Amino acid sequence: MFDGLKDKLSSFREDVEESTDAEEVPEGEDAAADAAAEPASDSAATAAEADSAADADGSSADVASTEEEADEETDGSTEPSTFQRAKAFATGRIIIEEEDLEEPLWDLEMALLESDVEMSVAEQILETVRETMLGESRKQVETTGELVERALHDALLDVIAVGQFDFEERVAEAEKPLTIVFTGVNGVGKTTTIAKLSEWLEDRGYSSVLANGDTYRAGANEQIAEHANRLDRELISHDQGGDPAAVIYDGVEYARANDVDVVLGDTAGRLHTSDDLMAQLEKIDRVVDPDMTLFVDEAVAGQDAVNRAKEFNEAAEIDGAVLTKADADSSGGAAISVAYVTGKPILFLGTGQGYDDLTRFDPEALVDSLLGEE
């Protein structure tokens, strides 16, 4: 899963372990090297040239102002000085400057985008890194690469984690019924998903209806039938051309007299430009006020999930996203960039064929998975 990002992620380390490991101590800082490297002596050396500086023109005011030039040559700019390079190499450590991350981070971005990254969570990433590892001195004993998979570990964490809360223990909380209705485009997997995340219910104690509210398409009645006699699973469902509000509402009140602890309702497929459905889902939330909505995509879709999960979040606010196709999804790149467009979390992905390929969406695992710490 997301193979293409991970080799173009450890590409990027490896550029930029060539770009610091082959520097040299630039010609000309030998000797502030080794004065460093050797602090008594340069103590002594510095007091004496004070003195005879003091005692040629019999001024100390010279003497202070050449002490202060020199704190200047370290403190005056946020890009190491000629002498703080030569004193960070002289005591085994080498500070990584713009140059070396230049090249590294054009790559990295162009590796970003090509993977599908939105445009703004790839700057993100990019600053975070820069940022994080400009100036950074690094000990000669540590490498390079794992100064840069800290940081970009850190830069993937920042925008794949925002918005997560645990999911189960929303669950837990909830006043029952729980209410959650599932949005997306037609054909990306949503009714399959409503059918998973029954059985994972299931495993974990929580019984659950169906609830058909994709009354628009023909052949959404039996297709969600058709799970729910598989699931053994009570459904509800209206005939097509049915108000969507009215079956997800019955669906609360059968499961308020049945002890049923989550109701799963289905929408029709829709695009933020149709009108007609998205008034339909306004709807929706306004009879029944559900307690999740949930938007699902396919994680090879990319950009087009990207955009989609945005657009349908300005249109009717989500609670979070589910990927599915996670498993063929080479690029990662709506893996990294939902929840930080959205503001809302990842929280499934959708892995296989079965009822039981569904996976918990879990950033720290994702991001340790791309940097190969798995």
Ligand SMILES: Nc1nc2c(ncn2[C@@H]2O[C@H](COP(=O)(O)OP(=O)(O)OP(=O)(O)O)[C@@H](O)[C@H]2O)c(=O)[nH]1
Given for the second form:
Amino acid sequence: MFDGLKDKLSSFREDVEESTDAEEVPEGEDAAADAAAEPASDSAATAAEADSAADADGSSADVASTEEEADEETDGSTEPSTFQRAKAFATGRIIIEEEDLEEPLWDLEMALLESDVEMSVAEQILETVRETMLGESRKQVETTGELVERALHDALLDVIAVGQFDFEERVAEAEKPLTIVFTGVNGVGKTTTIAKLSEWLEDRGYSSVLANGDTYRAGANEQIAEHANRLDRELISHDQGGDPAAVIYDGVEYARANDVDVVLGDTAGRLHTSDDLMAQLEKIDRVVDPDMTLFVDEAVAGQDAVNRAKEFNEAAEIDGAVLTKADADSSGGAAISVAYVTGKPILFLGTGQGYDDLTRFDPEALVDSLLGEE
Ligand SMILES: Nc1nc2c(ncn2[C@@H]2O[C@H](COP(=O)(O)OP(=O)(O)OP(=O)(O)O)[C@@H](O)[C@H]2O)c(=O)[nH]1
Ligand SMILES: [Mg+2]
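Okay, that's the form predicted on its own, but what's the structure of the form predicted together with this ligand?
Let's see the whole complex now, leading with the same chain.
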């Protein structure tokens, strides 16, 4: 999952390390040359100065004076503390200039865009990375690699975690029945997600009923009935051509009468531009007033999925999103962008065709995996 993006983020880390290393060597040599050229009464001290300047990042004067103090303090003692701390400070000290970042940041932006990260999201990530790296560049004893890692971690988490809430807690606290309606374009995995979520709820002790608001597509009743049979769930459906709002309403009535916790309302695939079908969604909203409307799309659709999430949210407000087929997605662009662009969280990832292939979306875990070693 998201392997392409993982590789690109790891190249960014290498790029920054390389470009700052390249910076440090000539600066160190310059400083050493300067130090050597200085008139000095004690040539040994000058050599030490030059050495430590070459080790560090060009700030020869500071380092040398710290080292001299340190030498005095450590004389006759096994305590390495001050000198070693000073040395760690000198070598761990990172000065990252804007120009060191220019090229790696440009490459990072290209990599994000190639991975289908939405433009405004990529820009936001870049801004956070730049601010973190320049603003705190003088932080002690942190290697360039660690600094890049932290900058990327914070930048990604900032955009990915927008609007996150704990879905399970929301279900636990909601007045029952809780009604959830699923929307999205054709074939993205709405019906499959409903079946998976019904199983997910069952595993956590919540009963659910399926209501087939897809009265549009031929074969939709049969398809969802197969899931209901396999999972042994009740299905409420009307004939093809019926009113989807009426079906979901009946689902809610059934749940009330039978103490069922959650109503999962399916709908036909539609484009946000199909006026008739969008009017149906409005009617569902009016008649049923669902507690949650979840937008479903495929992670593999990348930028298209991001645009559709935005358009659906504008046409008929959503509360969250489910990204399916994440198992087949290497770009990760939709997973990174949807929450930032819509202001609504991704709640689940579909990770396969089995009923158990539904994973709670955890922004922190996603960032860790994107920045992971393997
Ligand atoms: N690999 C993979 N396939 C999935 C996933 N979710 C759904 N699918 C497959 O995607 C196809 C379409 O799924 P459906 O659930 O029928 O999609 P839909 O949105 O209900 O489609 P319409 O009702 O026609 O709009 C099926 O073959 C599913 O098995 C997923 O997370 N991973
Ligand atoms: Mg369907």
